[in-house]
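We begin with a single chain expressed as structure tokens, specifically the form predicted alone.
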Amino acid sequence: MPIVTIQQFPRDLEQKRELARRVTEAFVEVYGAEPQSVQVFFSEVEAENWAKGGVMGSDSAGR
């Protein structure tokens, strides 16, 4: 049972639907997995909860 966790900034529900569909298709094609066995978890991180290069995402211009 493949389990995929995607960490990202908040995205539109339609974008997440499309990504989940494509990730599932990739597991079906490459591993021969049954589509129903593929689980995709989205972990959305707000800009105030991450940093890059010592600068908080909420403090930087243009993530």
The other form holds:
Protein chains: 6
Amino acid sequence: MPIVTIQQFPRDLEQKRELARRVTEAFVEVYGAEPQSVQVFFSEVEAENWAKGGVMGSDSAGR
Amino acid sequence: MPIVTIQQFPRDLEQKRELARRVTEAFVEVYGAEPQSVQVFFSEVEAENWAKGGVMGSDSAGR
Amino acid sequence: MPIVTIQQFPRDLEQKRELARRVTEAFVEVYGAEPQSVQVFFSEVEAENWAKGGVMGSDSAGR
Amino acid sequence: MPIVTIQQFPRDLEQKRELARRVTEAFVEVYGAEPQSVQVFFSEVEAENWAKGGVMGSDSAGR
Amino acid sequence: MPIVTIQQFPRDLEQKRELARRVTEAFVEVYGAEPQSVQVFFSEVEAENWAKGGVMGSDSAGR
Amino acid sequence: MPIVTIQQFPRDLEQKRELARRVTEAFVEVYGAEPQSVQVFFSEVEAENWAKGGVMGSDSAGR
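After the form predicted alone, can we look at the form predicted in complex with a further copy of the same chain?
Let's see the whole complex now, leading with the same chain.
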């Protein structure tokens, strides 16, 4: 621990790499956590598998 | 919030669209939630990644 | 399956009972699921354990 | 219930089948659970979607 | 990884200790995993926060 | 989206507030996300509900 799970639309590896680096850094600086104890999981969700306000992401413009 | 996560076998978009619409409606009518506050995530699971009674879905008939 | 997990602020039992009933009914009517196959989990989150826009729920008015 | 979710790197079906069998057996023997009440979900994570110590799995050797 | 999350009714520590031991052992023997890489989380669910067949656990006899 | 779920040992509100602020900032700066689209959930886990290497957190020194 800590285990961080991020549900998001698909992103390229470059962005995930930078985000994971910064999230881990936050745990180290704010909690004093050991870097190796921090695991980050990206769970990428397609617009056909997500709805907001009862409308599928794939049906809405400007989600 | 609320955030609704649904673990299920794969379904076509038409069924997910209708389900998300009805689930969101339930939150609006029962809780008085704002429709835009309700997010629904579908997490589709293949039969090779699920077991019941210790038997993989892909090994059982009539799961 | 299906397994439904709902992350929400705490609600009284009466509201959760009605919501679970309606969500289950949606799976039965839209997917043709067996009622007994549908499980609903409520994961209640206190305002001290949730943030939106970087602000904890317990620090914001009118969340 | 119980519902068991396993986040792991991809494994072949043979290993998942054996693992699910043994995990289910543990619930039956330790808790006295009904085998049919135990569901196991495998959530397979690619190395591009996981980081440890702020480094993506796909960037590290010997993860 | 692997990360194992178990949703269950509350159990005493003795049972959770034995279950975690056996689940971890299964990963070591079936996958060849390092014991220290296996983390098990118990997420205990009260009967007021779970429904099956549209009926809350706290409303049903013999769940 | 994005939805961030953090499994951790209990922390005081001050630390969670600062962590949520920094995690949200990372999404804004790295992904260009709208701050209001970022939700962070803290799921606090007691040492009686977590095991590493098959040993419960409550049984191990220096976890």
